[in-house]
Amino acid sequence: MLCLLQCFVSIAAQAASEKADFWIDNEFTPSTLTKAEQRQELAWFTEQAKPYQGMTIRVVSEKINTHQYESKVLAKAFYELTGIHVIHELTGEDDVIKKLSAQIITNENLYDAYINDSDLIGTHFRNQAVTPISQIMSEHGKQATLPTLDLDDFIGIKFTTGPDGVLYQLPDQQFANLYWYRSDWFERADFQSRFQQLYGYPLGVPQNWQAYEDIAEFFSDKVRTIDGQRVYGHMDYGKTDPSLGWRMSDAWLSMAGVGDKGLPNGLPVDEWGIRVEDCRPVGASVERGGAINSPAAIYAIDKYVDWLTRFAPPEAKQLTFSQAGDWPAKGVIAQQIFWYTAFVDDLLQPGLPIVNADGTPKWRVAPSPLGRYWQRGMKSGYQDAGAWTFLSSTPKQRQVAAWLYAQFVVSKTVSLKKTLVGYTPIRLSDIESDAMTQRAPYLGGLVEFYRSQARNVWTPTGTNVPDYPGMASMWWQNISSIIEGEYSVKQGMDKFAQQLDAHLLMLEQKAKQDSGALCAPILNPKQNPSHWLAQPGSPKAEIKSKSKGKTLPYEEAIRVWQ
């Protein structure tokens, strides 16, 4: 009978040895581990596993090709590896936070882990809702956690961390917002000759926002079509929907230069234009010390406004974040200012009019120019973190199957080659690896990028948004309404910059009805605009000067990153 047993032990390992083999030649390569390494790491999650084989583990993401890749691969692999049965549902980014809100609201476990942005750090580490991820590493998922998960490697940890030290969330995808262009018409010598004959400087990469209208104008305006085709200097989408309000709220207002300086989100005044004082959100207004319609946010928006009606496509502005995403590869698009790398994958394709015959791309990506009131030391641009999240009214047990597939989903064994499948890199040992570099002249500039320290200053939403899932939807439904002619951009930023106050006013009150809570808003009394503009730092007093357009060779705005 011993004998029995001890074989059927043996043959279950060397079966488990086997599908781990199987997985890593047909799948897992290229790898930054040995095969022996990602063996080791197979095989630990294949024995820790065994207390929750035959379980089901419900979790939820947006629906970009990174999680594509592990709702139909990764999750297939886990099961086969672990027997733990994984449903990774996909829906649009919107529908995770209202999926993830119905759960906080209602307490019933509705999925074991969202893989939700970021963004809502502000909120997770006020509310109390969320298990943190050094929570279960320290305690229920303690035995559970990879000896060589090595969070040191994760390049946006600092995205994921509360103010008091706490990791709430882990990173499982990162792309970032950054500047396109056809590089292959920007070389032209007829379009530069005539480029710098009209302008009075050379066209290549915008450092600023000048440049880029300039460049915008000339292409729309000037050149206005290319053997035959209708083109376009700019490109961006303005339909109202939720999609709209993450075009403002993912940094915009910081490229022109809103907040304060201080990574990675500003200090005390933040890219939502909200200021905190010791950790309290006090106010967006002007009038209470914020910026959302400070001189700097109507620059803004009245920059966005404009070009998209004089610039863009006609077309742009019944289109969805979705929808725009691929429209460079239509391959009449000269530039775009806020462009999200996530759709990298899609202007590779074989045969786009944007790629060479060689598979290299006819683009390329670079950091986007930055506005009138932007200073250095400030964030410039925005970076989604799409990171792992628990919910405090999932059960441990749950809780701890969902944490190793998500720590499956990110190890060293598996996420690199996630990063060739999507184009999210979160490991910067992917990113400095053999492989990266060989792809790199088909990325278009995605591992420049990545390699400099750029990926340091392009940042999600940070802690000052105390309720972001309450909050976010405000942004598209204010911006619609000027882009729909119904308000002037300063009524419109004043409604709002109300709206965000009165939002705030309400969390005060509710945290006092609540005995208190962590870093709750206390609003500061209102005070003539005048007071805080004169104050240094955001909100910043009206620049009235207009700058003149400033370019740089590719190679030179990459540089001025490393």
Contents of the next structure:
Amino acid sequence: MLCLLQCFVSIAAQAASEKADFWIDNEFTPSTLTKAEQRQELAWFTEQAKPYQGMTIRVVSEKINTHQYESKVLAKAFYELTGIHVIHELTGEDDVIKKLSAQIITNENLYDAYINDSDLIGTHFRNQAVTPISQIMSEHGKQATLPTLDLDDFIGIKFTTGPDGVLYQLPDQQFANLYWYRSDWFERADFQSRFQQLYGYPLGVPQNWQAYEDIAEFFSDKVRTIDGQRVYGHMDYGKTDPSLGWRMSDAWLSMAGVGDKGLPNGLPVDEWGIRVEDCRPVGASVERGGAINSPAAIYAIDKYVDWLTRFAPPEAKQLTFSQAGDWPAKGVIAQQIFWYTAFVDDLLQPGLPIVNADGTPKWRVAPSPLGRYWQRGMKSGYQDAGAWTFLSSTPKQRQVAAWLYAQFVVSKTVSLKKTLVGYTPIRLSDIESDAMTQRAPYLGGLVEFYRSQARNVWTPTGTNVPDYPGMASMWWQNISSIIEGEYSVKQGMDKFAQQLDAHLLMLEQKAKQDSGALCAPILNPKQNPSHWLAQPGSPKAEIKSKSKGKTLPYEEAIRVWQ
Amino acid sequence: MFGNKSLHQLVFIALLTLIMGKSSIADTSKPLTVVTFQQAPFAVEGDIKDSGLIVEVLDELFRRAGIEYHMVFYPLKRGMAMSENLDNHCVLPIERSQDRETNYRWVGPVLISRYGLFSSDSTSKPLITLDDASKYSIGSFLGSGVGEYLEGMGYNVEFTSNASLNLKKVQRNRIDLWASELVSANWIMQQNKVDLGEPELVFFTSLRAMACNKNLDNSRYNAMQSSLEDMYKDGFMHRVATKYGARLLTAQYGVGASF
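Could you output the structure for the form predicted together with its partner chain, given that the previous block was the form predicted alone?
To see the whole picture, the full complex is given below, headed by that same chain.
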């Protein structure tokens, strides 16, 4: 009998080992681990999952390529290796946030884990609805925490850590917003000479918004057609849609220079124009010390609307984030100030007009140009980490099973392959790998960005925003009313500032009813805006002088990243 | 270019707008018209009294919010068009999605629904991930958010005018899989004395909400949303869901549950 049992165990172990080898040989290559190390890691998952075999775990994330890979391939691999069935749903990012909020509101266990952007860190550390990763690792998930998880290897870990030093979320995929341009067009001698003649400086990577505007005008209005095809010097999107809000809240205002100096986010005024004092938000309007309707913010939105109207394709005003993402691939866009690297794979497909026959791209990414109010020491752009988030209303046992899956899809066994599929790197070891060096010439500068210190200067929404789900929709609603001409930029941003203040006040009152809450808002009294505009830092007084366009050759432009 | 269906819909909306006088400011003294559609056991139009889970939720919600309303039954697509275009109108239960977000003012979630893929009892199609269903034809019905979701993801979806027809299609192997909300699928199977068994895969969770006209005033919106949240907190929603067999949430299952 004992022999039978031993034989059964031995056969089961061998079957598990064969499954692991199958996945290592056929899918998880390359890896920064040796095959033996990969086998060891996968064997650990198989062993740790035994108490949870037969469970079905539900997770939800947005639809980008990386998550499609997880949903189609990694969930299946995890099931075969562990016996835990994962339903990895894909949906819109706004829907992910709505579902996360719904679980918090209803206290029902909709999902066992969410992958949502670290933009919610200000909400998570205040509202106690999240079970922090730190807690899972030290308490109920301690036994099920991968010995080779290596948190220090994650480049985005600071984005998901609260001001209290607690790790709330674990990065799953990371992307940045960078300047994107057609390097083949910029290198053309005829365009270089004509641009120099018209604008008095070389055609190159724009360093400020004036240069970006000049280049946009050059391609949209002066060049107009290339090889008989209408081309545009700028691409953006403007449809009334939740994604319109991300365009602005992600970093548009901070690139203009709305906030204060400080990393990862401006302090005391952040990229949303919200001022905090001692971790408590005190106002968004200039009247209360914020900057959302400051001269810098009005300049930022004015430029957004002006460029969208004058230089982008006429269709752009009716496009959403994902629809606009298809446009650079058509080969008619010269540059985009603020382009999501989550689209890298879409722009590398063979046969596209923006890809050479040898697979190298005809485009490059570089640091985004900065607006008139930006000063050294401020964040330079947007980067975020879609990160694993566990809610307190999920039963602990289910959290642990989902924690195993979360660790699997970021493990060193699979993370390099996942990076090469979706180009959303999370581990320094992957970024520095030989495989990435070999791939670098085909990625237009993405690897150079992630290997530089720039990865610390491009940052997500920070901790000043106390209720991201409740406040994010205000962005698209207000910006839309400006685009559609219902309000001027000034009127629209004043209205927006009042709404943000009203929401902060509501949170303040709610916190009082709930006998106080961690770092809840306490609004400043209203003062004449001139009071705050006269103080150093943000909100900044109007700069009326027009800056001169400045460009750099690509090699010099990316030295900023070194 | 508009097809006939779109043209008819536009004419319908234009007439409604003319008749009811669309304005940008809703008249808050008027009761709300809440449109729903026949989908047992959620909403069933009766000769004397309407019944169903949604009917009970609405009764309680408006009682707590202190708002007058009356309920009418129309097909889903028509109800959505009415709510989008006419003041003081809401429609439910609607699957809330990013694509639809900007068209309405949402009160929710009024229902948390799970969706599965059913196959005929003579055929077993083991699905580990949704991607495994990509080689099959999938049935859904017009206006279904989950049908649109699958179609948008590139799946081969065939739409019928109502959900029940899909049961017949899957039984006759005219479609390989039927994508349906679980509670209504069970009800349709019971009514037709058919048992397809457990779904091959429960692949999606959706938040279903009440989609109100964008001009809905803040005071009524806040009263409804806050009443709804209270109904979750004090257990009303759980009780009414259980009454109708809506065993939807994993918290109730624990380890080892099939979905």
